[in-house]
Each structure stands twice: as structure tokens, then as C-alpha cells.
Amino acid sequence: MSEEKSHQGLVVDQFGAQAHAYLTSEVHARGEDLVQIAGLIARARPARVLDMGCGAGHASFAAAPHAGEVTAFDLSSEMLAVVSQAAAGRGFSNVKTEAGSALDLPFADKSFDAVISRYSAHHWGDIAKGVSEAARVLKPGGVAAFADVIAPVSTVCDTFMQAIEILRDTSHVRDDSRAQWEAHARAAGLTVTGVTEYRLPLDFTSWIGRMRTPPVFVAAIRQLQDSVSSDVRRYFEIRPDGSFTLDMMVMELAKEG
């Protein structure tokens, strides 16, 4: 029997070993929605940012040149050393790291001008506590952004698409609906200021490679993708190689002072 891990050690042990593939996976360097990102951050020119589960750091790259400081927050360590790594070497000194979950930030209340998160919210045990927090370690005037995959308003779909997740990373916990996520920005007090959606193609040898996952979980995608209907299918764009597409979104939130 393998020990007995709990759901903070397993994100941990998932991507600590594979935080340089994320550094220069395409995925996570480039995107709309990166570029979005530092829009927002551009136009609000904060003090201080805080980039909630920053992984290898490309939300809080694309945030630093617009603000006086940025804490890359991540629970692993060695996320966190490709972070202070590559920031240095972008030259970007105004990018500290600290670590710790984002369901408990460690910081005082109406601490940060501006929060972000990208990929990151699809591993947390409760996405609404951790939006909830976002909202308290924001000022009044703040403004907050979240980007991440979102399940479809199918619900075959949707089933379809947190299985094969799961299967790729069993740190996966659920990839919550557009819907979902603007209920949890209500129940923390935040006003939905815009949110754009994304197709996000995902190339499948990558896609499985950077979480190095295991071959009989790869066969069991591949024999899922070759078992659904035609709807679901066409819906994921799923290709003759296992490549397909998923939705995404970028929502823009504000603190009302």
C-alpha cells in the first residue's frame, strides 16, 4: 500500500519535480490570457501584487513591470526556487516568494492593491474559500484577477473532462463552471467586472509530459477519448493524436471601496 499523503503533499510532490517543464511549457508562458492579465495590471499600476498558487511564475512576470512589489505565493518550494531563479534573471527585483496554501493566506487583512491566480485554482481543496481569501487580503479599491480551465455547461462534458483531468494529475480536484465562479466572487464580496473565455488547445504528448503521468492512466484517457459519443467528441476537438481543446476564462473582479 503507498503512504498516505494528504492533498497539500500530493500538489506538492506533483509539480515540485516538474517546475522547470512549467517554466518552459508553451501553455503557461504564452496566452491571451497572460497578455489580459498584465492589462489589467497595467491600467491599475498597483503597490502591491499578490499572485495566489503562481506556480513558475508567468502571472507574476507579466505583473512586475506594472508594480511596485509582486509575492509570487506558491506550496511548493521548488516552484518557488524556478520563480526567484528566472525573476532574477528577467530582472524583475521587485518579485519576492513566500510560501504557503492559498486556502490560508498568511498575510493581514487589506494587504495587497491587487490579487491574481492563473491555473492554479482547479487544485484547491475549496475554490470558493480561496477566493474568499483573495477577497481579504484585498484592499477596498483593489482589483483581482483568475484564470483557469472551466467545465462546460454540458453535463456529460463535464464529466468527460474532470475524468480525464484526474486521471492526468491526481492532484486534480474539480474545474468549477463559469457559473460557480461567479457565485463564489458574490459570496466574497466581489463585483464581477469582465470575464472572457478562451478555446485552449492542448497538445497531448505535452499535456501528459509535463505531469509525467503514469502509462495506464494515459491508456485510460486515450481509451476514454476513443469511447465517448461523437457529441463529446466534437465538443473537445479531440484529435486523431489525443490532442483536444478545453475552455478557459480570465474573470476580472473588484474590491468595492
Given for the second form:
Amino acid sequence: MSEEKSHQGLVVDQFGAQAHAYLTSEVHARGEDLVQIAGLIARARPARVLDMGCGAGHASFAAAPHAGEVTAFDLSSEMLAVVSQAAAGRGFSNVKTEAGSALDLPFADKSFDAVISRYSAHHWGDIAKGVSEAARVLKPGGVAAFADVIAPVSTVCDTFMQAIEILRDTSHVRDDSRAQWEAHARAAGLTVTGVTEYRLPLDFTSWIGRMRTPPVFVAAIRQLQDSVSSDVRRYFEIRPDGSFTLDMMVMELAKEG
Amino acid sequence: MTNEATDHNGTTKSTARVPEVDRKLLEILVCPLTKTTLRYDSAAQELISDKARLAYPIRDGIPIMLPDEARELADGE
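Form predicted together with its partner chain structure, per the form predicted alone context:
Okay, now the whole complex, with that chain kicking things off.
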């Protein structure tokens, strides 16, 4: 293994090997946020949808019944192989896969009627760039939905969360706050049409299992959980087995026509 | 748009030949670096960016639009 690793390399290594774990993960396969994304796409009836950082494809599959065609787009070819197989298994012939970076989308301006992205942006390194790329490839009048874990308003809670996230997964970059997301949207020229926040309970064992977190980092996470103030412990509802609850958000956006 | 074929056993499967890249997808694809249009080389299964001097591979019908995975074009190519 090379000592020098690109961030993209970390993401590909981390997810390629665990692609199937994401297909079956309850957190990823279910959720009110997924229902919300499906609802947005069902109302918009877009001809062409882009799923940025599709992972195992859950958002693509939620959109597929209501869209002409969905491009499931991810850095990891291994992940895309899982998506293709799962799409075929579910009878979605309109889901196409393509590999690339969310920060440099290989699509012409105004190519898509809708852009969706779920649990991906915290790996991007530059969320503002990703959102501006989404805005670029959206047609005027198009809609977008970004769903991801968000940082709490409290600074100490924010710091704690990013710390355990990077211990768990070295390809983690940052969960931005809702305010930061709103700023990214404004900078990209997109209009925020709705924000819905959810509390996301995570089972500790499966949370670290998906990432194959090394024992030394698991121990560090548990130590951190035990060492923080009771305010932080309460905020994240940290339980004796390490399971806890995060905030996530679905931000719906529109590109003015 | 289908890449499927039915073999003599009656089972549907991907074509034995190289799976075709989706034509409609090709229309909107650009080079991620230069955002310029690409040339599709169906024999080599590559998408060529003349401006970036890179050939992006298509593997199993999936365009791999990552500069790190692309082949640099030789002189005169």
C-alpha cells in the first residue's frame, strides 16, 4: 500500500470493498429522506436525473419509477457494478451507470432535469464546488435534492462529530451545517425551496462494520464518547453500546427557469 | 435502449460482445477537465478528449470519466 494516497483513492478503497454492505444497509436502503426524494421526483417527472455519488444506488432506485432515465454516478466502479446488478434485479432498465468525480462532472451544461445526491457530499472535499457543478448541469427550471448528515449548530458537538466520523472512516471530509449548505446553494445560484431535518439513529456495530473500522479507531471512538461532556452525550443520545443519533437534512432546490 | 440479447437457451443476458455504451448518455458527456465534447472510439471502447489529450476508458459499458484512469494520447493520435 502506498504511503501517499489521494483523497479519491481513499474513497474508492473504502467503498469498493464494501459495496454490497451499502446495498443491504438498513440506514441506506430505507428512510423518510428517501421517501421525500422519491416524492420530489414523482412531482417533477423529470426526463433525465443525475444521482451524484450514488453509492449502492438507493436514491437512483427511488427516482427510477418516476423518471425517464437516471444516471447513477459514483467514483467507485465496484459500487457501480453493484448498482447495475441491483437495477436489473429490480427491473429498472432506465438506470445507467457512469464513473467520475462529483467535483468535476463530465456532463454538458443544462443536461439534467433533476439532480439528487444522498449521503455523498461529506466525502467531496469541496461541497461548494459539488453544488455549483450540480447547478451547472441542471436545466433552468430543474430541481435538486441533497440529503446528507449535517453538523450541529453547537461548535463542540460539531467538533466531536467530525472527530468520530474521521476515526470511523478516513475518507470522511466534513459534514457541513445547514447554514453552510444554504450558503453553498446561494453561491451556486440555486433557490432553496425546502429543508427537512431528520434525526438518524445509528447502530454502533453496523456503523463501524460497514467501514471495517480498525479496532484501535473503534476504541478511540468509544473513549471519546465516554470522555465528552454530558451535554454532548445527550445531544447525540449516546447509548451504553456506543449507538447514537445524528442530524440529517434533505435540502430541496430549484434552478430558476 | 437495450444491451440485452437472448441466447439459444432463451435466457436473457448482456451481449457476449462488449456491452454498448448508452447512446443517449454519450450526447451529454463532456471531458471532466475541459468540459468539451468527446469522440467515441467504439473499437477501442474509449472516449477521447482532444483538448485534454486523454482517452477515457469504457469498461463493461461504463464510461470511466476519471483523469487518473485515462490514457494519455500519443502524438498524432
